[in-house]
Amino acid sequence: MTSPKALPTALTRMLGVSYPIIAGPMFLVSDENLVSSVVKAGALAAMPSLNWRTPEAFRAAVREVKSRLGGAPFGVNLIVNKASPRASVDLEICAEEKVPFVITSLGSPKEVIRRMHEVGSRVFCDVTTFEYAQKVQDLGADAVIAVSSGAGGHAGPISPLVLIPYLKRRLKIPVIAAGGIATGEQIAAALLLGADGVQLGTRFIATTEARVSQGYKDAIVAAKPEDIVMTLRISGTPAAVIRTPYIDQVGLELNPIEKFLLKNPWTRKYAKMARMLAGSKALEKAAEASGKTTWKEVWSAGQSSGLIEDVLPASEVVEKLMRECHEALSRAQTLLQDRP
């Protein structure tokens, strides 16, 4: 069967590739394998920097992807708020290795702007409403990702069906749509919202390569869109997750003492840092890719969870995005053909 053909949006004139779909960057699932494989399959794909426990690890991460690659454009994330202790280091390593392009998150991409562009790398940021995308947009960054409701992660408040129009009327750089989606119809609503592309997390988590265990990967193919709940004891910043008996358990607020220190300006940095820190521990222990489960299921997965029917390779979910995306949109012509 041969490959869908390329659709043209200003993001995939931007990196010079076929289909304008980003594999999001997803703590503990996105490796040099699934980054491989999206990519070789016509789309882009990114990896977030602490999925390797040190900046050396990282970096030989970045080198394989490069050489699996051959020049074709992959990105990585970067959490750029004051908590993030290897925040600086881990930008050296993107300018350095000259990563094509780069995703801020949780904090001011002023310096990763600079830095990046210095070297010729694009940087999109992670954005929830307009006021925050007017500021990234003036700092120089190349496109946004509007973040909306339904996202897996750190989701957004606003339904994508207002916030990416609402942000394409106001912003002179590329919106690219996240949150809820995991089907090429859904793809091609956000292009006819006025999207010049789109970005999937959880979608991407039911392929083979994922680098989790089958128990999650299960979990998102049975869960359903009520399934999915927002916590604060992930990061302390509300985060998706599918509800379990343990989350039920431990509950989705920050307890008394741990609001007070957030809150706080002398112990706020430190606060952040040891609530993330748990946060990943307990997300790690429930993804591991050894496949043991236990009843601590912690696992960060959006809403579109309850589209997702399969495991499939990514190259695989590329190609059938596509097929479905150029389906819809020619529904859509046909609709306007039809009427008298």
Ligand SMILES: Cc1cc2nc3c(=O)[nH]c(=O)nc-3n(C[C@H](O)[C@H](O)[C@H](O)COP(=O)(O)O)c2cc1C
Second form
Amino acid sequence: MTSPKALPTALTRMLGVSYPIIAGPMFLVSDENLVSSVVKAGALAAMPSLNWRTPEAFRAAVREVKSRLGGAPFGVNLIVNKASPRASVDLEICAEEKVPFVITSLGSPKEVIRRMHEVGSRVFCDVTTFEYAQKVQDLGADAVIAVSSGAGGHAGPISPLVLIPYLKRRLKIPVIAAGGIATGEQIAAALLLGADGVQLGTRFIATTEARVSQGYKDAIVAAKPEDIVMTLRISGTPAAVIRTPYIDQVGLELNPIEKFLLKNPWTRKYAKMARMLAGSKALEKAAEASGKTTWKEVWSAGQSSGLIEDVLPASEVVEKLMRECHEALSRAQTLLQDRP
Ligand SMILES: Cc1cc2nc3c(=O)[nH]c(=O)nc-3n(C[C@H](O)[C@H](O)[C@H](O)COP(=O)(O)O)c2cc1C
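Structure of the form predicted in complex with the named molecule (previous: the form predicted alone):
Following is the full complex, with the preceding chain placed first.
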């Protein structure tokens, strides 16, 4: 079968790719294989630098992706808040290796924008509100990633039906819609709402390449949208997970002492680091691709799990999404025709 037609938008033109889709960076999920497969299929993909335990291992992964892709664009996610001690070292690696685009989350992207622009790369910033989107636009961001309610990871509070057009009307830079998207019809809808591209996370966990346990992938295929709950117990910030007996047992809230330590200005930074460490330990079980599924696995995923029915190679996911997107856009034309 031939590949679906290219679909040019401000995002595809900025980076010279065929399809306006980013396989979003995912802690403990995205790696060299997932990123290279998606990019070779004509879309974009990014990986969090923290998926490698040391800066040296991260640099080796970047070089590996570069050599597999031969110049095609890919991205890295840098977590730039104060609780992230690796941010400046990993930024320097991204600049030295001329990573084509960086996605920033949770903190000020100022230094990332300055440094990556020096080497001619692009910077996209995760945002959940207009106020923050305007700040990053003023700092020189090349696009915003509009993270809406229903998203996997740290979801925003606003419905994508509102957030996408709300940001589009007010910003000059491209808007990339993230949250709840797992089908081509939804990509078409996001584009019609004004998005210049989309970022998908959860859909790309259910791929053969994702480096997580089969139990995790199967749990996404089985989950209904209402199975997704928000927990504070991973990072101290609400994060979406699949409800399981284990999640019910440990609860979704922090204990009162931890809450106090996270609010107190003297202890906040260290309490946050401790919570992130404990949370990532819980997630690591699910990321042991070869390990047996245990009842204590924590499966991080968004509401779009309800629309995911199969585990496929990442290149097939990209093709399916684009085929469905083109079909949906043609169906939209037929709505304009006279009907009896
Ligand atoms: C398991 C998981 C881990 C994630 N880790 C990160 C991360 O490390 N950095 C980041 O910027 N976004 C992260 N995200 C967010 C995704 O990149 C993407 O924006 C989000 O998943 C889109 O929503 P969707 O899952 O509904 O498609 C994560 C999402 C998931 C599901």
